[in-house]
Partner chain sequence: MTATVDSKTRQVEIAPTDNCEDETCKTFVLHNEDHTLGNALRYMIMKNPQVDLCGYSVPHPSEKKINLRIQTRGTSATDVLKQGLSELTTVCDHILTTFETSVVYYKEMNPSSESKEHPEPMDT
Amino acid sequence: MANIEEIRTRVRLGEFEVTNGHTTDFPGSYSGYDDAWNQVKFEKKFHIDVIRLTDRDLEFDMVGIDCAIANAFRRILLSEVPTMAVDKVFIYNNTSIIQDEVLAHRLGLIPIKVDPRLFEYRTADDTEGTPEDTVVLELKVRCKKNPNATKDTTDPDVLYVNHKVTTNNIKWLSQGNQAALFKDGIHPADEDVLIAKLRPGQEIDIKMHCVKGIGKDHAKFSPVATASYRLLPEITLTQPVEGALAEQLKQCFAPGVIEIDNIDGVLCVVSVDSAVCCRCAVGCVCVLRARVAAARKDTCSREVLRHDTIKDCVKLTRVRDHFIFSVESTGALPPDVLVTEAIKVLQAKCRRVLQELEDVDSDDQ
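Can you show the structure of this one chain in the form predicted in complex with its partner chain?
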């Protein structure tokens, strides 16, 4: 029975293979288990813990859900949560050494800090754009010689004015009532992203149209730098690991995963401390025992299974329904908003198909 429970809830990491990788808790798979979907049971078990949240990063644990659904959120975060990005570039002048098309591509990839929920999608045949679906940005920079530069200097920062074109040079041109809606203005998410370098006499004069889009169409619309999850690692010591083996075990894992305790509680005669031991073989009688201190920090490298002396002392598993999500926003929206939007996108997908099925039903009647 214990073994069945493990097959259902853990992914086992073996020396050469991963076993129990698939979800098997479907009705009919196991006798004695009620695996039919039960919303009440799900709500009882399911919980989310936010570990870290900053304006760009989010780490949270999602516990009690199947990977099919967790993976849907990850996929949606990467490719289906909309953002605004530069899509049309009108080049009035570009005498820099960067070719027009390369420059346009670079501009497209710059994250713009503006809430895409306040905009509509622009229709494919629309070339002008309206204030409801387009943000207009301008990049107008001309490089000059610095007349005050000393004669012997070779530093381009001193020799030239405006020789670095960065996201700071991008100015927002408010359309319609946008100025009232966006009191703080619209800017690229990051300052000082280098776009091009100029030399005296060179000029870039560009207008850009930012439109709403999704990562599926072009990666520039992806709202995340990364969105990934890993399963919670679990390390079980099947027998006590002591002495030199304990030290060897500790070395096999990332720092902090395994700690070594001096279990007899007697002062170590050499280091004169009951918690730590000198670990010199000579004159020390302490009993050192390994303990799993923080399995979460494990990288799941399976290094330990390469050592014949200790590989039978440990069991490496991962908790099947414990997802450690990591979401890193590009800056358009805070990461927590991205996750809520992703959940709403999956909901919208379900509703759309459901609506379709019901429409077909009513058409037939």
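What about the form predicted alone, after the form predicted in complex with its partner chain?
Single chain only below; no partners, no other molecules.
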């Protein structure tokens, strides 16, 4: 029974293969197990733990769901949470060495820090836009010589003025009541991102229309730089690993995964040759023993399985329903807001499916 339980809940990493990778969480997979959907049981098991949260990065654990649902969240984050991005570029003057279409493409990929929930989708036949669906930005830069530069200098930053065109040069042109709605202004999510380089006499004069869209239509609307998940690693020592083998085991994993103690439980660091203990007298007989300190840090490289001396001492698995999510925002919205919006999108999809099923039932009757 214990073996069946492991097959149901763990993915096993072998030397040359990965086993138990298929999903079996449905009724009838295993005799004696009730895998039927139970909301009470699901709510008791399911939970989300936030591990790290910054302005751009979020790491959290989602526990108690199937891989298909976890992957749905990832895909929605990538392609269905809306943002604002440059959609139309009106080039009045561009004498830089960058071609118009390349410059327009680069501008389109600059994340704009503005809440898309405050805007509507722009209709396909609307060419002008309205304050409710369009943000207008301007990029107007002209390079000239610095009259105060010394004759012997060769540094472009000293020789020229405005020779680097960056996102700091992009200005927001308020439309309608946008100034009252966005008191902090609208601007690119990152400062000092290089767009182009100019020389005296060269000029860029551009206006841009930013509209609301989703990553499924174009990658420039994707709100995340990365959105990924991995299963929680689990490392089990099947037998004590001591002495030189303990140090060898430690070197097979990422830093912090395996630590070495003496048999009394006091941290004991081994010397390079693993013959003596650096905290005890030279030539002491201190017994060193390895322990799993932080399996979460493991990268699942399976390096340990290459060594015949220790590969039988370790069992590598991953918890099937424990997902470690990493979300990196482009800066348009905080990562916790993006996850919340992804959940709302999935809820809307579920409601739409249920409604369609109800409509089919009513038609049949």
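Between two forms, the rigid core is the largest collection of C-alphas that superpose within 1.5 Å. Nothing here was measured: the structure is a model prediction, and the numbers come from that model. Numbering follows the first chain given and starts at 1.
Participant: Align both forms on the core first, then report whether Thr19 has a C-alpha shift of 2 Å or more between the two forms.
Facilitator: Comparing the forms between the two forms, which are aligned on their rigid core, Thr19 does not shift its C-alpha by 2 Å or more.
Participant: Rigid core fitted, then: does Lys344 show a CA shift of 2 angstroms or greater between the two forms?
Facilitator: After core superposition, the displacement of the Lys344 C-alpha between the two forms stays below 2 Å, so no.
Participant: For Glu358, tell me the Cα shift between the two forms once the rigid core is superposed, in Å to one decimal.
Facilitator: Its alpha carbon moves by 3.5 Å.
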